[in-house]
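What follows is one chain in structure tokens, specifically the form predicted on its own.
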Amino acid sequence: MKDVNFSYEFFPPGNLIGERRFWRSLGCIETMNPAFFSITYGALGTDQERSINTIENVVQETDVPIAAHLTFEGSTRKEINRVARRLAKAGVDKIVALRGDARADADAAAQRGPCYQSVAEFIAGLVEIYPFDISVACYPEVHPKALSVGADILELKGKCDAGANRAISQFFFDVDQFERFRDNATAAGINVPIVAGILPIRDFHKMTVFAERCGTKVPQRLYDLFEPAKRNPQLAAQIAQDEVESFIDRLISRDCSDFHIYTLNQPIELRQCAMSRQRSLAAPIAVSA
């Protein structure tokens, strides 16, 4: 049987309170032997420097491997390559390679020098700099800007052919949809691990707003489940805990063994899934959204 692996995503804290929460949450999860931590990237000005500084500090404070997010939209090749070299020098050997959000200054970047035009091209550039272990994003429910399901799969295949080592999915709530996506990826010749992105639920309303922005469908079942807990945070937390454990169990039963938890820097409560116990594996689960 396959081992079950968990990785966890954080974002750089923006103030003192956030910094305390960040380190508390990271330290809690560190004891659970995670596969790696990923840390998101702010591409502009002080956000960029804060991101890099956070990554450099975490590398010094933990033995857990660190995957640094990097986005190239709005930067020249030279500019983003400089960041990649700085990360490699700091001891980072994992990158989550992303295009990034469309930015108003993209044209200005093109005026400064040559820019990467695709994630696949970005990956090819990164591996010339350093033998990074590279993760990319994938979308079980299709990227909102993709022309079709087939086009989206071909885009993922291009990223994998360029050198990606794994694909981390956008969060989702439909196990069948994820399995269809994984089957389509395999049929297209994609043979890297497809990691299930999990966004546990603490604030149901905020989660639905986030899901709408990301193009993730929230099933009516969840609306019905959380309706009685609208004014009862304790009940909502229990429902969320039960739901995420059940969801991960169902994915494990479908032969999914790699999970990426979107923590939102929230403290994490750790318990075991029933399926994971059967496999004698400690499975860290988070209630964090």
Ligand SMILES: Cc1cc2nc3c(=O)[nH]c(=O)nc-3n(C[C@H](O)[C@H](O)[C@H](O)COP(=O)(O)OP(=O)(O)OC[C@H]3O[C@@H](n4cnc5c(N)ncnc54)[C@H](O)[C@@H]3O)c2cc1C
Contents of the next structure:
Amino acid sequence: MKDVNFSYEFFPPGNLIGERRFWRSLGCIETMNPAFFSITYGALGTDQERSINTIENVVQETDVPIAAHLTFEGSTRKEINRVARRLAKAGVDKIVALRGDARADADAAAQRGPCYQSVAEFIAGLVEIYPFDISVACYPEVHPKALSVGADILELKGKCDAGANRAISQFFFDVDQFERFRDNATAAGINVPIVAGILPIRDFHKMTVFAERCGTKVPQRLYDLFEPAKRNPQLAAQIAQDEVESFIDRLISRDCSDFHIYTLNQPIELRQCAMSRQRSLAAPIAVSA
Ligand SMILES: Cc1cc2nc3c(=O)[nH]c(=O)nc-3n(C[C@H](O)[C@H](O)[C@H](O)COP(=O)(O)OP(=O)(O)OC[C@H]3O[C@@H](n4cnc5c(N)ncnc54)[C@H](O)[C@@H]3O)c2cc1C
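Having displayed the form predicted on its own, please output the structure of the form predicted in complex with the ligand.
The complete assembly is shown below, putting the previous chain first.
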């Protein structure tokens, strides 16, 4: 059987309570032999400087490899290159290279100096700074702004040709769709690992709002499943737990071996499924929120 690898995504905490939860979750997940932790950059309007500070602190505190997300939208080449240099100096050797969502300050950046125009260009700039291990984003259900399915795959191919080592997917709930996307990517000559992005459902309603923004379809089956748990958080947590475990197992049965868990800074418990077969993990530790 293939090794199964898990990486875990966190966002920089915004206040003291968030800070405590962040470090507690990181500490719990650290014991599960993660492939790497990743820290988002300016996602959902969070402060980019806070991301950099968080990454610099985490690098000091853990032996788990850290991947820093970096987005070039709203920055000049010089500005984002400076951030990349600062991260390399801090000991970060993995970058999740991203465009980032369209920003109101994109024009202002263009006035200040030349900007990267594509992720492929960005990767070329990054590897000139340091031989980073590069991950990029991909979209099994197509990026909402992509001109077509084909254009989306071509963009991904460009990112891989520029030197990306893996593509981490947007979260999704349709295993067949993920498999079709992977087949299309392979047919287009993309041969880096496609890592399945997994969102454990912490709050069903919030998840549906987020899914709508990301272009992720939420199957009716999930609405039906969570309906009886609308006013019962304990039941909702149990359903979510069963769901994420069986989802990962279904993906493993389709030959998927790399998973990126969107933790939302919460501890994650994956008792029954693939986690228990994770590479070199003798005794899996179950952690509850
Ligand atoms: C694993 C993962 C991690 C992420 N982390 C962060 C993060 O830390 N911080 C953050 O801010 N965001 C993050 N995002 C969101 C990401 O920045 C957005 O999805 C962004 O819109 C596209 O970034 P990209 O790197 O995929 O860009 P691209 O590869 O350039 O875009 C993906 C596809 O969308 C199309 N596209 C994108 N924008 C446009 C446009 N304006 N016009 C036409 N087509 C367009 C491209 O042509 C391509 O087909 C993450 C997403 C994923 C999947």
